[in-house]
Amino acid sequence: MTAEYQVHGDVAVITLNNPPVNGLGLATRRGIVEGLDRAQADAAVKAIVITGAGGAFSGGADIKEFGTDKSLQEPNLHSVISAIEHCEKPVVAAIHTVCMGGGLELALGCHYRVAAPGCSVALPEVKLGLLPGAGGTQRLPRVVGVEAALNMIVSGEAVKSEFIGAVAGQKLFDKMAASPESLAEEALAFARSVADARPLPLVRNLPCKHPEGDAYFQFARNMVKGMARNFPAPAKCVDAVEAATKKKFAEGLATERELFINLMWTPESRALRHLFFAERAASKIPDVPSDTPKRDIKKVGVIGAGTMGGGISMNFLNAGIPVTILETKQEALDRGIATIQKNYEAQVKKGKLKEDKYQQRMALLSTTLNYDDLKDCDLIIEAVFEELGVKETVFKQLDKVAKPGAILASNTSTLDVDKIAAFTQRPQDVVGMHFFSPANVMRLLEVVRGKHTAKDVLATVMAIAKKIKKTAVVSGVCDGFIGNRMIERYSQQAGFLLDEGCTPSQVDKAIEKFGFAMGPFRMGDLAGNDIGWAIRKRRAVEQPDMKYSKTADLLCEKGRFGQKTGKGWYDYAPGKRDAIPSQEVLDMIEQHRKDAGIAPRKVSDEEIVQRLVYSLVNEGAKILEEGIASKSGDIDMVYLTGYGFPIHRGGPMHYASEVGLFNVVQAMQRFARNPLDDARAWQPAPLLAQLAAEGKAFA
């Protein structure tokens, strides 16, 4: 049962039960209306409350229902709000721990509300490029004021129901009980209070104005339009909120129907849904069952106090677990420490972080140049200079040292995690943990999988970066793993375009305006042009005909290393960090084509997001076909968290299939006909020509 019936006395409670937060699905749905016509049809029943079992009252639709026919099915949250509003005996809300969406939209149907404390409060639709779409613009301006809920509309963000409550004048809650235990029995007594009351209140039949409407309406779309350029979601909300103020309600209603239908179909809300979807489905294994014990993590060691060392451990430190960094010299692990504690000030004084939390994560950190002193960690992750050797020495080292149990994880970006576990007599315990710079920042956490890692060890490692709020995506080993796999080939693009008549600032501005937050030369001299060269210094070797640009090569050897330097791809004012061009690189740029022999032409900002986006997408199928990626949503994820790529357009291999996978096909083979190009690069992965053929998506 999805909805639980049982009567107390002379009140009847009405409990959903659909775990995890008690989605509406259709079943729920069924259940409350059958809940109604029981207490209906019960002389002995006098009101009706309803509630949530477990941690939720409603978290509102159920996502596995998300584009499904049951979704559409009757009764649908419409026809129960309606059956709620025309029961003929009272309908009390009692609301807890988490009242959103349609949640939310349901309880506004009820004719009270009794409210817990610390109670999650929100209307996230626009979160996933939608508005609410069960009377929630109507009825929540009516009862917390117009302001108040374009707010929390327009912003998807939950408000403590205890904050609600203690503003004068609203009426969306009619009681606020003295304690989430005390709910229950505080929401039966509530009932029994107004079991005689009539007429029964609804929210429908309170007045909804604004003493400025024009004027409040215009600026709030001005607001939104500079805040959500790129989804129109925000403004609909406004408008939606709007003709709450403005039309008798079945029409406001019908007015939020017409706009959230549109919205559904826009591709932003598609890529938004896909999102929402693809960020939980990371966090699953297919043959690590969510059940598989975990190893318990409580203190964690850090090798290295680098930049990517500090990162890591601020980590851990801001989840409350001890750290013990190690260097080889005190001097490095005295800047390590200065860092981590100029990045944390910098927090106080920003008021991001109080004082006191700041001295309890300074507290929980230690130091040490002795491997020995790492003895009792459970996990010890190393943040060495990227080369096998260096990484050989430290891992013979834990080997030696590390409690039998201990997680032992390689923070590389490339290398071969396997080759790094066989350093090891324990290559069961060895997994990559690739953060990303600066990794106190950057959300995405990639988990490389070796070829002999303990289910156990994934699952502890994907629970500890949900721990420290990173989202992780499980990739197996090859070179570059996910992510740097897939921009060396974008950043082959982008030196062929060179070659061929851009320059850095045309393909950088062109791949910004698609939506990407940075280009690949103002993303290359961020990150230090000279990492890529080592790369290519090492394909010379291992691939010698894969085909580059000559252009990179040249700038490295110029010293042009990037904002680390003062100069790149583009020159850099002392302290700054503005791309300002640089003439030097343009000559050097046109001096590489006389010497080839290439005559420049103009190439298009059309052709310049084609060829940088759908080298992407090809590798990205390639890795899903080796089963480095398990599935297409966790590519998406990996770009969309670790490398700037536009939210709205949903990852690569999401934006391909919107594109048409044909489309794509068609447009590879295009430029593989271009003999300044690589042609290799452009033999669409089978996988992709398969789905292409068959007229299908990634996903």
Contents of the next structure:
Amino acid sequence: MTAEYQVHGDVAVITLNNPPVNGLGLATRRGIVEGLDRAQADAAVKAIVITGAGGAFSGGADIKEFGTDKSLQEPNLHSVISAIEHCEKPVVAAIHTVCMGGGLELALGCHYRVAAPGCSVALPEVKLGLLPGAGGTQRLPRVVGVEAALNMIVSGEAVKSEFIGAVAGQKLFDKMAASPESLAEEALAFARSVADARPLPLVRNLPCKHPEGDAYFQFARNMVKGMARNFPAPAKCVDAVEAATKKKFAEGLATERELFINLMWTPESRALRHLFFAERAASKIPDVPSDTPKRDIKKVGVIGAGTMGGGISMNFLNAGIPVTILETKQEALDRGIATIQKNYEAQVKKGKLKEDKYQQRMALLSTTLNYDDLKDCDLIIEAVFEELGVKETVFKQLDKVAKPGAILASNTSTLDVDKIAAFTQRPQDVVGMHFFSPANVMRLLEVVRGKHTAKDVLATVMAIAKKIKKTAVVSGVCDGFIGNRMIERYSQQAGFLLDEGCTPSQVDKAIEKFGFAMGPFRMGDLAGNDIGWAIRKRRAVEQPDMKYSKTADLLCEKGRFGQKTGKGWYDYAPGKRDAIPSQEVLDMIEQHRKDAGIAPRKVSDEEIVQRLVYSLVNEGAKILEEGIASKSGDIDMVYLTGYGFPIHRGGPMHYASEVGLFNVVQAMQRFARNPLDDARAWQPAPLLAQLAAEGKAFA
Ligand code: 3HC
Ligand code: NAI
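Next block, the form predicted together with 3-hydroxybutanoyl-coenzyme A (3HC), ref. the form predicted on its own:
Every chain and every other molecule in the complex is listed next, the one we just looked at coming first.
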């Protein structure tokens, strides 16, 4: 049983006890109804309190149950709430810490609510691509007003209980407890005080109107349309709340139910639910138990004050952790510090950072030209030039000065972390921390696990990543790690598409319509086309038989490196970032086709999207079977947080599973027959072929 029953004098207390957040799974729902039955059968009980054990009143419906039989079995949440409403004795919700989703809906079904201060109150279903499906859209407007309720439902954001409690006229809370500690006692006393109250108040009986009716909902619809481009749920939230104002309660509830069930089956909701669990699973490493002891990180050293070193330092300063940056020359230090200051000052100007906070952060920052000043650092992150020789000098120095147990991390994007670790006598303390640019903004952090990286080093880095608000994903050592290894296949396909007849803007537009933040050519111009050029030159030596379109090299030979040179795949007006199609590039591509004897053809947007996305999927499957990533969800997290993959598609691996792996493999076989493509690249990864044959999905 995941709800406990106790009697305190004349009050029965039903305590939800389903860790970690008292999700309202089947056993918990049964426990509540059984508790109500017992309390009603006991003549000595005059009132009932429902509360939650541990760190939550309730985080809502048990999301793990969605799509399973358990979510359909009685009592469902509606039936539980109905049982509460029909209870002959007053039912009081004693709310604390977290009261969300179905948890709040349960509380709204109770006759009375007593809340502790500091409780996060929310209907966050929209973040899962849903709307509140157990009366939340019908009851919340009745107690906090239509506009306040709609704002909460459409945003899914939490509001603090004391904030709601202080709003005049709100009917959500009948009483605010003095403190979380006194909640239990105050709820018992409140229950006794209402033991004889009849009739028992029900939120459903309160009126629900908006003075401007249609005009307000039209306004709300327009607002939501602009905000929620690829998601159907927010507009449905408006429909449901409007129903609360226009229909009888039972009819409004039926409307909400229908909308909820329809949303549950949308691919957007499946994608968001996948994201919810994948994000949490990414922080768990299969062979590193959650109780692995962690090293204390009180002070951080950063080597190199360039593009990455500055951004990396800001992350730690923002989290209140002192940083010392080391450089080879004072000028480089001055330049790096000036950039950090400029970034913070821009935030202050926009009102995103208070001046005193800015000063506090800068006070945590020190600089040095001397390795001795890093000897008390617990974590040292190297972000110097991407050359193995330079990394060797740095890591040998670090090995001499760093204190025993200090974690030595490299931000390398392409070099072998095991080789870097071998420059030291302590490879167990060496790990890759691959931040993405701009490092103070981008959420993704690839944590590269070397052959010898110690488990407590990994556990520590995952914990510190959370502290600096990054989504950390563990990758094994391989060229490009998870993200860049996959993007190379994607870029290869983008090049072939140009060879075969596309323009850069046609490719970009097709994949941007699919939902990517930016197509491959706009992205190349932003990141600098010379980076890929350098990688291809290296590849030409290491893997001479790798097939690429020549267009990207021809572009770089013209000095068209991207935005930084004012021209790349597109032209750019001075100081502007708008991509303007370039006649020079179109002529260059056409000439290249002529030279190669290629007759251009019309390529459909569907083919463009499939080739770009499935190239990611096939490489992702190889990464998975090689154990470079431990779960397909990790690969999705990399792409969702670091590469602008559309959130509503759930990441490349989830998307492929949605399309059906059988269909993906079929398409790959079709592409392999194209003589202008790279047939070997389309050879399905064995894992993908096997899952497709078995009719299975990645997750
Ligand atoms: N169901 C099942 N598991 C849940 C859950 C839920 N509603 N909410 C959280 N969890 C699990 C997480 O998966 C995680 O599990 P793990 O430890 O095995 O990885 C654990 O609880 C802790 O979660 P967090 O890491 O997110 O912990 P935080 O302390 O940072 O946050 C929280 C707690 C604020 C409750 C946050 O987890 C959250 O926002 N949860 C989602 C709440 C939600 O969306 N509720 C609505 C559900 S849908 C619904 O109620 C439908 C109804 O209208 C019919
Ligand atoms: P950068 O050229 O902007 O900065 C490198 C800094 O290191 C310079 O300030 C330089 O003076 C300093 N430096 C060089 N040798 C040094 C030494 N021996 N000791 C101390 N300082 C030294 O380079 P950037 O872009 O910041 O890249 C740094 C590292 O981060 C590289 O390994 C790169 O591959 C990686 N990386 C870069 C990304 C990017 O988008 N720029 C993204 C992810 C990783």
